[in-house]
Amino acid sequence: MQNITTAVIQQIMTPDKSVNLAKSKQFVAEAAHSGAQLVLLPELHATRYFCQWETPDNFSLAEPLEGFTAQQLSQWAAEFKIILIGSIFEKRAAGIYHNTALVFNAEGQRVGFYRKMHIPHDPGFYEKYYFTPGENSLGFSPISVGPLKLGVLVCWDQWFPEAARIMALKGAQLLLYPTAIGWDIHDTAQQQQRQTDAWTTIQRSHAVANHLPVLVANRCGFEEDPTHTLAGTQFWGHSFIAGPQGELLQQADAKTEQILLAEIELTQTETLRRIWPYFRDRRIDAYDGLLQRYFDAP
């Protein structure tokens, strides 16, 4: 496979799961009819972002790997004959839950899944309460869909260059980040711009450092905290598709539900690595310090 037409979905979520899934299906259908061969949905797209608050009641939202949302994704992939990447709140066992991305091929078969490895815990993003980190046995391993290798990661993983690099070293041809990230509504315009620029820059840098295209699907819209402990989150959208030198091929705005489409030339990765051979010149003999847990005190 030399070229692939990709699509990223930016979506507003409601409190009604059936509404969210129906809307996702509509976007997936439109993307497929526009020529997309691979479609990426946002993180935890079946529900509102429930990690704004901590309550045991929210664990009832979780589903097994073969649950209802997964079945819907499988059907859509087969119906529209696309590679589809979706996201679920996975119930693995009693008391063990994951934030999991699922990959389906064009026949609707689940060909792999990735359990989020880096779990944040900040005001409005209380994910450590809900999610067990993915296990090392799965780790940062590309998921094969026929000849294509996908480096699927999830949201907070996008801030860690180590995750992207390992995926690249293991042969990933695309990096994909389903995401749910936004602003505190009290953030100033300047703070919002700084945060969004940082978020875009770090992911474009993964493209540059590894010569890999990057696809990022974020939600948009305001979601309140029903406990009224926090002001709620304005998800900042700005989903994008970047080429293997970090060039923005498509980018969404902050507020609009939309589909981004871009054709990716997969052979460009090898061409660029011949000119800028970062992998050849890595000094892995000098990188032991990366395994330190903490910085040395000054």
Second form
2 protein chains.
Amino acid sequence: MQNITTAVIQQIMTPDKSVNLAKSKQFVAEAAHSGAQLVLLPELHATRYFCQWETPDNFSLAEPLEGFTAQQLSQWAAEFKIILIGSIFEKRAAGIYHNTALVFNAEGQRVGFYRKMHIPHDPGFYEKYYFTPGENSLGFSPISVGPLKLGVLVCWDQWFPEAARIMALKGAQLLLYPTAIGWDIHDTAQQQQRQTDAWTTIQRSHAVANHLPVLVANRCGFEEDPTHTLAGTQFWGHSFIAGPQGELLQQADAKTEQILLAEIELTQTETLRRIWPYFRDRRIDAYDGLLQRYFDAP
Amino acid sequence: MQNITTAVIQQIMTPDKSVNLAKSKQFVAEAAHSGAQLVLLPELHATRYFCQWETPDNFSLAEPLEGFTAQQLSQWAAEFKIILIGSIFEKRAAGIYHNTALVFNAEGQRVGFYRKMHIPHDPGFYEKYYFTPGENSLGFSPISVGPLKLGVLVCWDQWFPEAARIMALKGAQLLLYPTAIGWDIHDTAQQQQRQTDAWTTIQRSHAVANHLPVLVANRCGFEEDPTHTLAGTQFWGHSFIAGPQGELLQQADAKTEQILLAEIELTQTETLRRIWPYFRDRRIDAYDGLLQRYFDAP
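Form predicted alone done, so how does the form predicted together with a further copy of the same chain look?
All chains and molecules follow, beginning with the one already shown.
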């Protein structure tokens, strides 16, 4: 496979799953009609971002790997003949729930899934309460779709160069990040700008370090905290598609639902790795420290 | 130490070491007079970039750790009462030469050195011929200057998130990259732009991933290949100082010799690590793959 036309969906979510899925389907259909061969949806796109607060009731939102949302995704992939990457709140067993990305091929078969490995937990993003971290035995491993190897990661994973690197060393040809990230509305405009820039920069850097294209799908829109404990989250959009030098091919604004579309030359990865041969020079003899939590002062 | 005023020198080098050192001294003096407490010089600032071609004669440019250039740096640090980070072509023994960064405290004492660990080698940057890679026993370790811990790395190291991460896990408070990088003048303006953007992005990303300020000092100016084998290198300047969210505090242009000056709040690192606690969440149980060269397809 030399070239692939990719699409990223940026969407506003509502409390109504059927509304969200109907809108996602419409976006996926439009992307496919515009020539997309691969479509990436945002993290947890079937629901509003329920991790803003902690209640046992929210576990009722979870679905099994073969549940309703997964069935929908499978149907869309087959109907529109595209590779589709979606995201679900997965119920694996009573007491074990994951934040899971699913990959379907253009025949609608699920060819793999990825359970989020790095789990955040901070005010308004209480994910450690809901999600059991993915096991090492499964992630970080690319998912094969025919000849294509997808490095699917999820949201918080985006801040960790380690995850992207391991995917690249295992042969990933694209890095994909469904995500749900936003601003605390009490932050200043300057703080918000710095946060969004940092987020774009770190993900572009995974492209640079590994010479891989990067796709990022975020939600947008404001979602209030129904417990009125926090001020709510303004999800910051800015979804993007970057080429294998981190160059921005497409980027969304902060607030608009939209489809980003970009054709990617997969052969550029090898061209760049010949010019900038980082993989030849990694000091694997000197990286043991990466397996440490911290080096305490003596 | 709460705040520190830092300076980065961007300089054009000539074939004459005494000219280069005299100019560096002038810049260091100006930076100190402007309030800098710490000054970073570019990579191999005493000479032109001799790695453009390969000849045994060039090993004559190397100096011991206590050689002439190091003595000069020591004197300037003491005279101007600043922490000074310089760079030499080090002769360690006949047949063992390194690309070495030196750190002097404000009394002019050498408090540590770093031997470049990742060594490039590609047309016009034939460093594997000249430089023995630094040993694991020495790098990657921060250098202490009083209460301050400096994560000093050199040029090609900048492309490797692994190096920055290990420095951060060992308590570095600043990341510093003396560097010598430029364009092949046959590349298109668009290719040159993508290269410079990638270079800025990857180094800003080390700030983002680790919540550490980053200082980068590059040379500028055109240096021809005296063997006339290659077209020569236009060193691309763009030296910069970034804050701990990767925000650009100062950035130079492509061609002008100059001093960048920025005050850095060292306490911002902990503030940010409380808000974005990546270090809590690193999956050290799942990072073994980072010690692999590659995972060959089965």
